[in-house]
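Coming up is one lone chain in structure tokens, specifically the form predicted on its own.
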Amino acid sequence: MPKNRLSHLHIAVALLLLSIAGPALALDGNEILRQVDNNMQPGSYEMYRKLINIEPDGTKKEFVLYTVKTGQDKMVALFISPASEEGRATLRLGDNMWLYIPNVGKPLRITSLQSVTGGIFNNSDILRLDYHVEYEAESISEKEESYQLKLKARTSSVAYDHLQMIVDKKSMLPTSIECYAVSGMLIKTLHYSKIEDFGDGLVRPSVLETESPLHKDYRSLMLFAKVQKKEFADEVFTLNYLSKVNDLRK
């Protein structure tokens, strides 16, 4: 075979191999986001959380919640303490949220941007669904030890229009998330820390802290404990069951 033809053949083969390998090597932001969700929590689980709101003068207000979740869009959170909140419960079904208050006639509708605990965490943070359910990856950039995902809300009902998420490459867990409004204004920044082994293969951050330029010198923390797989009947995630959520702890 003539030398020129052989050279052209080599180039053609190289281009073919690149066209095959290229898509496989391309980073998929949505796949990374799904891995993050899988690493953060089981598909169906229970957990305990302590929420701490810290004011500029150092005053703290604490809440303890028992939380259960199943599938991609069903979650219930029950207040265990303080005594003034005990027995209250919140339910999220997709984009819909309710607050149950003992001795009040029926559950009240609440919104994602409101907060049942005050402080910087809103209801969307407290009753958070998997990230890939609410957001899709618009772009991804790569550094030596992390990925940066730019995420866009799938619908206008989501609390934040877009997110900037930093994902640690080694653990495939989020380290920080900047939350933005439609206008581009930074609403808050979330920081995940203190990786803990919760057992059964679940290794994830045990602390979530947030601050906001809209609430200067205020901070809120969320401490996670006893996150474990558990299956629940469908009736648990109904308005009629909110008064009985505490029975799940027995």
The other form holds:
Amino acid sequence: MPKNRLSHLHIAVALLLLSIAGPALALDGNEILRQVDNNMQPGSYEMYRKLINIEPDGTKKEFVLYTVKTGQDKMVALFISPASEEGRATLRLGDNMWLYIPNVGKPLRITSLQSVTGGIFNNSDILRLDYHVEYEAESISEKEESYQLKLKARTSSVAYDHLQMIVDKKSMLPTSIECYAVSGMLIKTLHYSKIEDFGDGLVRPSVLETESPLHKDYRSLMLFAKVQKKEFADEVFTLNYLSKVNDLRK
Amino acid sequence: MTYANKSSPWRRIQSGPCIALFLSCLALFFPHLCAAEEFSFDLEEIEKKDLQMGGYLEIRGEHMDLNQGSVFSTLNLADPDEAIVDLLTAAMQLDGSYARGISSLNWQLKAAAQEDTSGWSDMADVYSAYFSLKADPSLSLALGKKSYKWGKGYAWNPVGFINRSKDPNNPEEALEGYITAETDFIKSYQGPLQTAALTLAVLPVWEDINEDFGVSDNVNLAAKLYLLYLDTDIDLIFLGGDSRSDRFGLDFSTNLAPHFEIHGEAAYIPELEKIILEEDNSSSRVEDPAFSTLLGIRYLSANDITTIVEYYYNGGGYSQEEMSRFYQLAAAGLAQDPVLDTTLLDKAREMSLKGYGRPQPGRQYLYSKWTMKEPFDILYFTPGITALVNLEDQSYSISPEGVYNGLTNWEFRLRFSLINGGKATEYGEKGNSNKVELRIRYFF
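Next, report the structure of the form predicted together with its partner chain; the form predicted on its own has already been given.
Zooming out: every chain and molecule, the one shown earlier first.
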């Protein structure tokens, strides 16, 4: 075989390998993301969360939410405390979001970046869908104990354009996530901690802390409790049901 | 569930000065690692109780500079020479429910007492009190007094055929309901039509029951069909019965972009009864078709400013000519010597009560509200400004305000309203020319 023909063959094989390896690499990132989601919560579930906003002087404000989710993109969150927020409910169906305020008596369309509570958390943090539903893995790098995923929002309606997620290799759970705007500005960093057994095989972080360069010296925490698998009728995720979500709690 | 528990790795570490120093350094450099230790999430906090009670206590102080010589200060005030009014109001709203299985009893009560320069007044009312049954998520029944807020508009709802009228300056306040029997069916689908929901409300008007709704001894039916179709909320609304003339409505709301929402309403009333003032100062009852529309947007800018703008065409309102005739009648009444003859002023008072004195009695309005979330890093502080313009006579009210709710369960609102317009215009003839209001609410 002539030498130049051999090198052409080498190039062709290399290209073929690259063309196979490229998607496989992307697939791995997305597969890791799916595993992260599976480890973080069941497909359909209910859970309670406590949001704590801490100001630089140590002043705290706490909110408790009851959340139910079914399928890939149906989610409701109901505020059960403090009294000033009690009965407020937010509904997400895909990219559509609504806010129900008891006194107003009807749901209003809202956007993902609006804040329901004030502070660092916004609607998309409260009504976050599975990561693999909102984001696609663009690249993946590997360290001794972790994967680093660069994730890109699948649509422009997602609150953060891209994420840098660190995933612990052993537990396949996220440890920290940096959230960036389209401009490349870092909006906030999320830190997961305190892995806990929620029962039914669900072992996941029970604390999420958020810090933001836009709110220096302010901290926000989200504590999780009673995360458990539960099936709900699709009719629960409708505007007419928003005033009745509290009936789902046992 | 307490995070500072015995199984916590931090608790397993024995105390000692070196360890304390190590932990302090760790907390200083890695605050998020230690954060969870300071907080707890007890299951008691999320326990659901059969009986749930809540509400708020409110205290509100208002100072108004009166618009001396204006039509409505003359018609409504006992002493037309009064220059200012100071009001102090204490109010309480009680919300509650008692749930047992699939049934529940729900209520909302409101009471208020007011002291002003002319004396004391108070009120207590049942805003809602109804029994409901929820067999499953797709079907519910309710019987009793219930408040309805149909329509997509923020400031106005021309399709809100069984709503109480809301105050565009306080559109988020609770409103009194009507006694109804209601069923609600919900069905979800896969595909472009995601949800269909039908609400039927039977609203009787009998002696002592819903008497202020319309003509007595009638049973009315209100229906709303809600559709979520292609990510757009659509309501088809109907009111039939003899207490009010038949009404047909349509509303919609959708997001054109993630931060840009558009909504609208259209209402058609084939025979709307209206009392009008004739040129000879007599009044007559007319029935005309009325078509009302509302078109609005809600936009969230990159710097967290929320803008709501709504245009409202009130087909059942009075034209500028009809309003001018009313203001002329009142002005003529004012010119009369009140000792000798009050005929014209009495007629103006009568017409004011029959429609000319109601909020937004004209045809075309513009509402806009801008609020900015937490400017200058002041958490929980929301300044805003609301403008309400009568587009036909160019009169307006502008209300800057600041709302602070940084203290758990407290809300503080300071608002100033400037009310302005020329002679014989809606806001130019209001009873007051400005108002300062401080409202403090404590939620429990």
